[in-house]
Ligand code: COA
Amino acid sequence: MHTTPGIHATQSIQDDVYAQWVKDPEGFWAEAGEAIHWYKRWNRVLDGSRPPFYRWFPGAEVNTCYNALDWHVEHGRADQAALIYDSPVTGTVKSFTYRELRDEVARFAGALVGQGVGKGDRVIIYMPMVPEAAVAMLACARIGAIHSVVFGGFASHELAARISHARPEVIVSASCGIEVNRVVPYKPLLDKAIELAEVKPRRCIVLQRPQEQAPLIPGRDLDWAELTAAAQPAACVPVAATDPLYILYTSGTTGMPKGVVRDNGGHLVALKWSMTHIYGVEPGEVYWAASDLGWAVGHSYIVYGPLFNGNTTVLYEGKPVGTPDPGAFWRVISQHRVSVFFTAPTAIRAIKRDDPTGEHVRRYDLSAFRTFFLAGERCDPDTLHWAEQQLGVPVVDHWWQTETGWPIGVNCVGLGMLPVKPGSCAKAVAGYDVRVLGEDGQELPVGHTGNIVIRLPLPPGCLPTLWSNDEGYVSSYLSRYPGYYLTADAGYKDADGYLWVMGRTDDIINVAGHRLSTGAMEEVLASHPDVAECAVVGVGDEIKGEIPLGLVVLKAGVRRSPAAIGDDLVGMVRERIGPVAAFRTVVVVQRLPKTRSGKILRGTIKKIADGREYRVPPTIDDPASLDEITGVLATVGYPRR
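Show me the one chain in the form predicted on its own?
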């Protein structure tokens, strides 16, 4: 049972809009659909004839690229900046107007058509954070091809699995990616992946970057610049609203890859609605999501959402720290007059670790900066407060998933701010009927932690199924609680209807029969003044079944001994969570193992501590961090012998 900070939310515009949706869901989405350009309108808003496979806007025809680019060119935004490419790793800043971006996309779409790519064909995009990656995505959408972006630099066997599953006609890649202090050649990884794959693409189109020239294989590989120079621009192709726009493979999959499908119509409607109502950003303003095009955030809020809304979007090839310093994000916001910014809590924790007093923040003019959104994992209150204090703008933690493609729980800034409760993502968004269920499928009372689910049908923009795997869609998400989508997140609702997402369901540990949230313990550790980042995992214990183990990264310049800090932390958890948590062990590490998107690999840490075999996740940012964890855990007796 949880208690909630003493903030009570009154009825708000967000509540009123949610009530509107509850009263008439199809009418609600029909009205939202009026903001989109359709070649042909829908027969009905929702097709529920084959549950659990619901489809939005059946019968409608639309083109995603037309709504993102051409419509704006034709309606007064031709000379407005559509995309700003900012790359501190190459020292490049380049801006594209809506007309320029439309022309680049049309030309590359023509290049794809020239290689035999058409409606329904798959194109894998394996590229770094360069404008050409966004151009390739939009070009696929323009001709009705289905893109599948694979994070640049992914290991060959992981790329091969996606090639085998998606069966692309063409792969679009680049000669290299660029990290803070090294160039990463992509072509050897791509060649090895094609060698391993069960099916082979007919062509590879390779962008040659100045930092690395890749050897091309005659007859298969084509040079991006040469190909596009000779291509004729392609027009937008109308597709069914229910046709797939893209496939995005979830990170860390094993066996058959889980390819999340996104359709054209529902995706357009949901993202366009979200830009104004959730993010509160007006057409013409600069919006920046500091993520990667290989992740859902990159698809939804670097490319599609901002362009649907007529914004200027920033595509950033750099890091939160080290390119060149912890002021990197604030420099971009200042230089490009960013109004609304979105990144992951882990990026802010890295900045806070290196610049705890915010000296780098004060170097920049942030007068255009209005709202700061965080998502990707739960933001601990200490990090949220630090960002609020340093930046002087509202900091909005929100919750969504690759599968949903847009927010589930959020403080809808465009509908007027609700009171902020640090640690909560606020309330469910219109379209999502969010419940908290117990193991028996019964809804739990206020304040009780359980499995967070969403009652079907899911709103527009969410996955209608998995690519070539309807059965896997049902077994992965819909079978645990029939009639509900299982988020695999655990948490509770408070008396005001606020959602508290405490972590993945496997982050709920059972200590001597007590179900406890490791997220709640992490919140306590993160509040310590010397702690920059932390993770808590449940490890096996002969007596209690499971006990929590804490790992912390200390802030720069901390002089107190790790043992003294560890004693503090054990005492704090005992005081705030209770002795029942049996929290006794904290280890200090230099860095926590994470995916490239910034998610801490808690499951892998747990396997190391328990002495179980583990697979190095393909999305890991720094494999050496696992070696460090193994060594540090050995000093405190893990795995138990």
Second form
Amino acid sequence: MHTTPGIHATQSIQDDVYAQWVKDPEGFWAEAGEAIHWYKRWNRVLDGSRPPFYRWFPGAEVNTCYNALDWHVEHGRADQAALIYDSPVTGTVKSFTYRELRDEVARFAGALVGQGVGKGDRVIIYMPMVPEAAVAMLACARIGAIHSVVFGGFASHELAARISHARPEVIVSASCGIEVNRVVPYKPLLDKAIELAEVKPRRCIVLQRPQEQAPLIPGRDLDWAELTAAAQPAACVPVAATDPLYILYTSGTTGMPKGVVRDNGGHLVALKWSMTHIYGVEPGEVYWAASDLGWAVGHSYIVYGPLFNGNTTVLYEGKPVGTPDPGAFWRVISQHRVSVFFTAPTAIRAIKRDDPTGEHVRRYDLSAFRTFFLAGERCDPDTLHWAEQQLGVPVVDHWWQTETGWPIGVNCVGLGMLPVKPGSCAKAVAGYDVRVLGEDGQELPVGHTGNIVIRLPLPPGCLPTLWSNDEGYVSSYLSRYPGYYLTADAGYKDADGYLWVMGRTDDIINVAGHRLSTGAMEEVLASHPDVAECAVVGVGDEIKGEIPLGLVVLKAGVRRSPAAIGDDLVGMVRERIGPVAAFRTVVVVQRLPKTRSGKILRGTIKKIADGREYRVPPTIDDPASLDEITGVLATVGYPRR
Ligand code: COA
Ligand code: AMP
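The structure above corresponds to the form predicted on its own; please give the structure of the form predicted in complex with the named molecule next.
Entire complex below, previous chain first.
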């Protein structure tokens, strides 16, 4: 254990706060609820009458957008910056005060109402990192519509799957996104997705960016600027605390993503609480999460959390490196006087690769910078130490999931820091009863790795169910260990109660902080006419943490060259899932290693590719298949040295 520079506390009040929550969970959340503006208060804090389904703050009425914007305008923050859009890829920095953002949002909400969108209707938002994306999210919240943001790096098939499932009235999009060295036209991807989708939206609202003009389809597509210019502002609509605020699709074990539902009331309470108690950020300060609005981090900590808390949030359209150099993050922190910064370890590894000695760090005045949070994947100790040394601020790894929407395990900076143990996310936060269970459902002793679960009920802010899929919610998360939510992460607790989250127990991989399903990639490979069988595993990557590696067995009699088929497969994954999958390597093998019962030994393949020791499983059908894999992987440079 070591203590972070500048932090000498050995005792944190995090433990005391946790104990308060254990003693009176409902009282704890009722008190946190006092920080929120409600139109009508709750009948009871928690409705536990229908386990395993739990609802927070039933009977209450609230509006998320009102709490994010109007409340602050009415209570002294009208002229404070609410959002700073910083876009090195377009050379733009633009600031919106709380009043300006409220007005933009109210106008766009009016535009949506004008198109017939109302309470409970779904709106898909497929946009790059522009302020209009946040405006669209908040506008939905304002009128009680349910938004579903789809990450711009996903291709048409992924978007189509989400359209078919969410059945939106309207899709809000833009003419293009801008990557480091190319403009990505979004409209062709959108049009193709709508063509593929089982249900069609009535309208598409398209933001035309100067870099690319998208052709609009008459009768279906509307221009954002024209529409909002003519729109009347819409007022906030009270909704039930238990009504859905948004659906966020996330990778599951198959090609069909899971629609995580977030409600209004619990989400407001949990996120507001997290800003001060976890992130230790005061209203008025600048808070920056360098993520994308398409991910849970972007929802919770670019838009909602900081605005609920009266912070200035930064919306950054750029990369950690290449826009223009590895000092990009430090430039933003310095220029906007960011106090608390949050990103993924992969971004820091990319910066460290290009600026190992921190020369770019020293070019900037980071005097306002206080705490640095990392999440999205486990932070390896090397990255943590590098960041601590270069930045001279506490570096806090914290663990959460799209499903929970806010941290499960973290060193609560706002409650005084616990000593840092590199590689651990510290302790469970109040609200989460985290246990480590063995296969038989028994709790494991300290230091023993098992399935990490959370005892029900989950705290406010976590998913109450999956969209249109209560059954899937139960089967995916609640049936493995009745009474517990299965995180699908493996790890252990140490003698001090610290959590060590070491990896997934399912086929989800984490590629540059992006959560992806190898099962979905296998579905794509299996659809190739020449492929008989396939497996995709996540293998270690120095920068991205993990990247997918494909193995295929070809059908008998296939005459095309393995290289040509490999190119097809790489292209198909890019086309169907998207470039973010970073699927670049696929090898052809004669057979896949399997157990006698036919289960592919993906874990063993992964160990071979990573150059880790492995045991030949006693149940293996054909041990020689492992030698073949070892030989073939060596031809493409695995294991990496
Ligand atoms: N729209 C279109 N394409 C996108 C995209 C978007 N919104 N986001 C990414 N892509 C494309 C990229 O252009 C790239 O395409 P290429 O294969 O043609 O080069 C591909 O998807 C992979 O992108 P990315 O994952 O960004 O990898 P990279 O190699 O360009 O950069 C990092 C590596 C580490 C710098 C980058 O992944 C990063 O910043 N990661 C942090 C992620 C993060 O914040 N996650 C949120 C969790 S907190
Ligand atoms: P996502 O839903 O995209 O946020 O991904 C959630 C998953 O990322 C978790 O289930 C973990 O597997 C992994 N993860 C996120 N943060 C951490 C962390 N700090 N430590 C270890 N794993 C993490």
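Positions refer to the first chain, counted from 1. Computed from a predicted structure; not experimentally measured. We call the rigid core the largest set of C-alpha positions that still match within 1.5 Å between the two forms.
- With a cut-off of 2 Å and the rigid core superposed, T604 has a Cα displacement that reaches or exceeds the cut-off between the two forms.
- Core-superposed comparison between the two forms: the Cα of Q590 travels 2 Å or more.
- After superposition on the rigid core, the Cα atom of D541 is displaced by 2 Å or more between the two forms.
- CA movement of A634 between the two forms equals 4.4 Å, with the two forms superposed on the rigid core.
- In this core superposition, L525 moves its Cα by 30.6 Å between the two forms.
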